[in-house]
Amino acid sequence: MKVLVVGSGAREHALVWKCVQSELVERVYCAPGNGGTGGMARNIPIGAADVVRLVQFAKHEKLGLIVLGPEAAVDAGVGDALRDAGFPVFGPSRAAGRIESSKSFAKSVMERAGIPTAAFEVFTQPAPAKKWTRERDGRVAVKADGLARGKGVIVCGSVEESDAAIDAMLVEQRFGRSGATIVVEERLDGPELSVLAVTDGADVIALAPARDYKRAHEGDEGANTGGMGAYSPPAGVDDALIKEVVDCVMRPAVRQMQADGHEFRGVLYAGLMLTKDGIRTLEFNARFGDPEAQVVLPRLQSDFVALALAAARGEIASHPDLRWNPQACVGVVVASGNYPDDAAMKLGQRIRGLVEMPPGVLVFHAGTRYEPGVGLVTDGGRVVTSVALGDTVAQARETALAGARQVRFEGAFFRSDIAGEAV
């Protein structure tokens, strides 16, 4: 068959990546993809949220499959219009992508649902919202209530911090209409935990566990990002832990949203807290994360593209159980210089090092594009993460930053201490 995977990040590349180890395909294409997914697969000039040219695509090609990547692709209801034109696909309908577009909505969800999550206030007028956080001392997380490319939660310690993330907001307008309605809730404390559950909307099969970076610099210090680094399995998490996200947290969703009327097909993720009290959900996404897809995917044994139709088409049920490489994986991003601020980065920078990479590197592409007489240049904040398997993480670990020290551009930067817990 022929697949299409939408997007254009390091998580399409990998999606691409295993999408071409599948017996079952012929022919993978990438929508718009990157510099990196034009080396096994044909990119096509159409972007991610293009509903009607992708719909055409689809029907010209006659694709067997269709991978939605990003939140874009599911906010602009590519699935509804490509499932109403007769294609499976892999990826929700823009109605129940709402639990990661809208974070009011997700909350609404868990609290129908019975989640565990942190007390919350939905606002849309900044008053009642400091007067809220003002009598938690300012110890909250700020969120934007719309899709923010993973940048719309600022933590708070402090009343001074919260004010100002909720001016930020709700006054100076920092993230449009994506923050014209906040969601604070209070701060949590403990490790996070992600993880990635397949549903056909009624059955799940969790994926391998992850533990993402979102801080731009070490020691968890600087803005948050959509991800700096990650790796799996995370240190103390065990197949109890997993059962118990799944028995209390994934399975529960996957029903409301059923009862809803929004039943969800594809990767539903997970992003929670190990708290002193248990397990508290953070937020859901609607497709695989960037970066837990670069070092989840890696470790999948089993063909991808045969249990993603097993989910559009409603057959989780009868799909064999997945095998895992029992090795870890780490993935260091190395991004753009003054990333996540996109009115300071510099792009168009050349890239080096990456046809020297050390052995047992894999390299995915995200913010790279060729530029005709000079080569693979910068295109985005996140450029590249740097992936490596190993027998174990200190190993993994090893060999990643060793690839992210190879690739070599004005301002590039990456964080070392990735994984570094687990050494």
Ligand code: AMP
The other form holds:
Amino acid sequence: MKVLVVGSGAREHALVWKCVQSELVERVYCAPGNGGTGGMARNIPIGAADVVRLVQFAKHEKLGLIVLGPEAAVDAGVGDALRDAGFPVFGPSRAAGRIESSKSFAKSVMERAGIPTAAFEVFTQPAPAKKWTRERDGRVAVKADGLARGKGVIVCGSVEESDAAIDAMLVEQRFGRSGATIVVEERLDGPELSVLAVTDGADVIALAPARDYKRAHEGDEGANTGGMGAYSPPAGVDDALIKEVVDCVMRPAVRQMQADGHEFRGVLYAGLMLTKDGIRTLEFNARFGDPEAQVVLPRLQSDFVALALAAARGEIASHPDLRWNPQACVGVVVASGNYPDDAAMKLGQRIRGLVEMPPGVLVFHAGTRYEPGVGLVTDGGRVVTSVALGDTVAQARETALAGARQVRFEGAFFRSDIAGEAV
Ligand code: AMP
Ligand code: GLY
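Could you present the same protein in the form predicted in complex with adenosine monophosphate, rather than the form predicted on its own shown above?
Next comes the full complex, this chain leading.
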């Protein structure tokens, strides 16, 4: 069958890489793809949110499966249009995707399904929001309701900070319409954990857990990014904890969505905090995480296309248990100078070193493109993820870092402390 992966990040490169290995697949396309996906699949110059042309392409190629990568595709209704046209889609409808695209919607699902989360309130006016945060001495997280590319959360430690965060969203409208409604919640403490599960709307299968590193710089300093690295399995996470997350977070969320008439098919991603009072859910995403996908998919030994088809068709209950490589996997993102400050990044830099990768390094491309006559150049904030498997986290980390060091372009930087806690 022919498979289309929608998107252009390193997550989509990892998905393409995994789909190509499936015995069910004769050809893989990626729309629009990047400089890396073009090497192992056919890139199609259609944007990830271009609903009309994606449906035309699916009909023309008689696609057997479409995998949605980014939230922009979900939110544009790509899944709805393709499903209406009769295609199996691994990815939720726009309505189900609101679990990511509206934090207040996600909170209402959590509240009704009894999912443990931080105490919260939804505001559109600054004065009542500030009153609520004063009662908590400003120890809150202020969140833009809508999509903000992972950057719409401001964690505050004082009333000055929370006032400024509320004003930035509700008064200065720094997040545009996404921040016209805000969710303010109590600030929690503890290590974070991402759990991803495949669901067909009724049943769930948990994927291997991962931990990602959201801050731009070493030691968790600097701005929040889409993610600077990840590793799997994370230290201190055992099967019992995953089972608790599936039973108390994943399955209740999926069942609540189904009861509400917004059946969710695809990957449901829970961002969790392990507080001293137990698990708390910070957010849901309606798709694979990036860079989590880059460290989870290499550990998956089962056929991903068979799994995605089962989810798309509502057949997860009869899908065999997933097989996992017991090795650890570490992914280190190499980013453009000044990332995540889009305005200050200098793109179009010639990338060198990718052909001399140490053995065992998988390079998943994100912001790369082929410039005719020049070669591979940078085309985004996160440029590549250097990924490696290893018998121990330490080995995987050493190889992934060696790969990251090989990637050379003006302004390149990466975090050398990814997975450091586990070694
Ligand atoms: P979110 O997009 O909701 O996952 O938030 C992004 C990041 O902000 C999370 O990964 C946490 O590091 C942090 N964060 C979100 N909510 C809270 C909270 N209630 N308390 C402390 N930190 C939070
Ligand atoms: N790594 C976080 C995300 O994909 O949202």
